[in-house]
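We begin with a single chain expressed as structure tokens, specifically the form predicted alone.
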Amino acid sequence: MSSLLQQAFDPESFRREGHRLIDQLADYLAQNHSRSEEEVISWRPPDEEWQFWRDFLDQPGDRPDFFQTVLDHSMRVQHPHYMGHQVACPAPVAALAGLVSNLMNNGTGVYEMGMASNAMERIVVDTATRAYGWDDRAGGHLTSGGTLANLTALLTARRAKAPRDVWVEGTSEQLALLVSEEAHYCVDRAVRVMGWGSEGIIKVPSDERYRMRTELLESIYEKETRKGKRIIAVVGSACSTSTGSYDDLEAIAAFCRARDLWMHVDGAHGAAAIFSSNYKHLLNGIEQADSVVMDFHKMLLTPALATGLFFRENGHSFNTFSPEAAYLFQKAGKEDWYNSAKRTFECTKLMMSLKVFSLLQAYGVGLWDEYVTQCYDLGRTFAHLIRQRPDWELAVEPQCNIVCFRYLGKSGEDLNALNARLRKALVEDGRFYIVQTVLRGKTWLRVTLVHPGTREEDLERLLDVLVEKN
């Protein structure tokens, strides 16, 4: 090997810079969880931010400490203070696991690529899908967001319901499918892919708490099919990403078998509650349900990506796609779960399942159950905090971890400029960092609360700074 090669792979040198890095990490852990480190974000303008990172590279001679610079250029997701966007703060074994995965390479697609993790995602999937009460016919895969996650269960979908075999034939036929008018934006997507044009997502309102109207189901099924459309599947969010709040699956479940329709759940966020004893309430109805999406990289304590897609009866999964690559796949007498290139879009896929055993091996599920109630108790705390302070008000009540909220004002003010500007402000003094979101015309402050850190004191000082930018 060249001399750069033999630096690049030298053991020593990787032990040496490891140890350095984990203890640099560990410090970062320890700054963060204490609030020691008071700033989440510290925000520059992107095209500063470019700049830096142009001249970064182009230092001669000893440039600043790589990896601490990255720390200090990037959101705190490990700080209590972190209440943003629906991204975990991920457990420390977990991203040990990361390394491990990283440095060893090996894909999932292939069984032989991937022995360890196969078998491991097979238990991942097991596990949760007895959680969803499904019994030994359930199963599923691991794959990369829940936006792919989404789209390749309305594929199967596709290949159960649909009259003819879409994959092969091609269809002129309009499909369809129905959904909350709030779910996530990857559903639309999804459909616009396969093909079905905007005509084939139709919208059902929500009611007064952002969920799906189930009592319209029957009437707008109607309507729409006198138009021509195939309708085959029903979508339910759990829960919706803008206000967090579940439909009422059982209904959903009960309207899919009237009518023979394929039911998904779009659980990416929200499905995490099968694990919690005080809230897996929310889920009811669940187990009827013929998939299930749920990202483990949300309110599951993994690094991401880390998306599991598991189906009630597991032999649909091996008919969505139809791969011919003689060169991966031997001839099986039976269905291969060892090889999920088959049933997912990736061939090199991600050791993803490594991350989630760990944590499955380290602490079981119980620290889920924890993990999952603890935040959601706390999107309770907040709303109480919210409705004690006669200068803010709830878009909605809580029912998980998700809460949106905005600052009342003086009156006659525009409160929708507002509260954007409160929130920019918020985002550039760096003490804090939430999101917002727009509910039916109105701009709204939204929180996340995913650290297992932040504490109701938290939640008061975040109004309290917010007042102060006012």
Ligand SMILES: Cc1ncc(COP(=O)(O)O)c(C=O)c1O
Second form
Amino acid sequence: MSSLLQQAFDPESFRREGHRLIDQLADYLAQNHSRSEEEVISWRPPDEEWQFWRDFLDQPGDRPDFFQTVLDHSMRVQHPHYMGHQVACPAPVAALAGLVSNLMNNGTGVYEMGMASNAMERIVVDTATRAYGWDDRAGGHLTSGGTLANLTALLTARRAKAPRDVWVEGTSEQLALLVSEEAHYCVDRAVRVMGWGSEGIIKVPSDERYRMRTELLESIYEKETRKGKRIIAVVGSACSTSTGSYDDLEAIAAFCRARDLWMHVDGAHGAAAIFSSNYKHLLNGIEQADSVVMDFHKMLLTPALATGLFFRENGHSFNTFSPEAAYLFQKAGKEDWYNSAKRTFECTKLMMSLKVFSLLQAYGVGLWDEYVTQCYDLGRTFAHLIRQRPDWELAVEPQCNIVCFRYLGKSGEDLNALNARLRKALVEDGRFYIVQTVLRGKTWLRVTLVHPGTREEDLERLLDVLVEKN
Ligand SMILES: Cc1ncc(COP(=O)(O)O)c(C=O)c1O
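Switch over from the form predicted alone to the form predicted together with this ligand, please.
What follows is the entire complex, opening with the chain shown before.
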């Protein structure tokens, strides 16, 4: 080995740097949790940041500490004032599992390349499918994100419900699905990837709480079928992205049964409620779904990427893709659960089960019950605070930990511009991180409450700081 290679693989320097890094990260956690570090983001414009890292690399001699600089230049998701996009606040043990899996670099698509991770994946899958109330015919796999999982589910739906095997024969028939207008854009993208075009995605209007108007399903189905479309599936959102609204899954299930359609639930964010004794009722009807997507890396304390794609009848998932790569699966029987590459898009697949399993072995599902319940409760608390302040408005009563709200300012102001300006000022200020969304033409501020240490006082303070920025 050359000396650079020797240095790169030297176990003793790994030990030294690793010990120091863990101390650094533990300090970082403690600092964030105690709020002694005020800023959740130290905002710098993109070109400035790019220049910073170019200079960093070009710097001769003693550079600032690399990992500390990364921490200082990045979003602090591990801060109680992080309330932005829907990403998990990872539990530290799951981050340690990430370190282990990165060093081992076992794949999980093929059993031989990751015996432990494949076995763990099956246990993780069983934990979820049991929670949905499914029996041993159920199964599934883990995959790289909700977007890919939704596409995979819809490919399976097409295989099960389209009149021909489109994978092999192609089709000129206009296939389509029904989905709420509030669904995540990845459903739209999946439809287009499958070649169904704009006509393939039929958007069902939502009600005043942004839930699919399921009473319209029948008439829309009739109308679109008369136009010559072949509708094969309905996608329920549990919950929607912008407002966290749960579609009525029981109504969707009844409709799918009556019309022999595939029922898919995009539960990337909200299917995690199945683990909460207090909130699992939001998912009533999920037990009748054909497939469900749930991101462990959103509401289940797991670092990205770790998404579950689950099937009530797992046999369907073995038909999604033809097993083209025969060299990978030489002696595989049809239902070899341990070679998930047959059923997933990925060939090389991260050892994502390890991160989820690390939580199960350390804390059990009780951790998820406590966490989801606390976050959803906090959504209600925040709504209550907003209702008490006359100069603030709530977009909709929250069903989970996503809350949309806005400042009303002085009368006559352009509220869309005002709220967009407040958010920009808040990002530049750095003491809180929230996002914004547009609902029916109005701009709203939006929080997703994911940090286990966020308290009512933090939410009061958020509103005060926003007013300060006006
Ligand atoms: C309802 C819903 N589905 C799918 C996705 C996409 O998931 P991912 O970011 O894991 O690809 C999101 C992301 O916010 C979502 O909210």
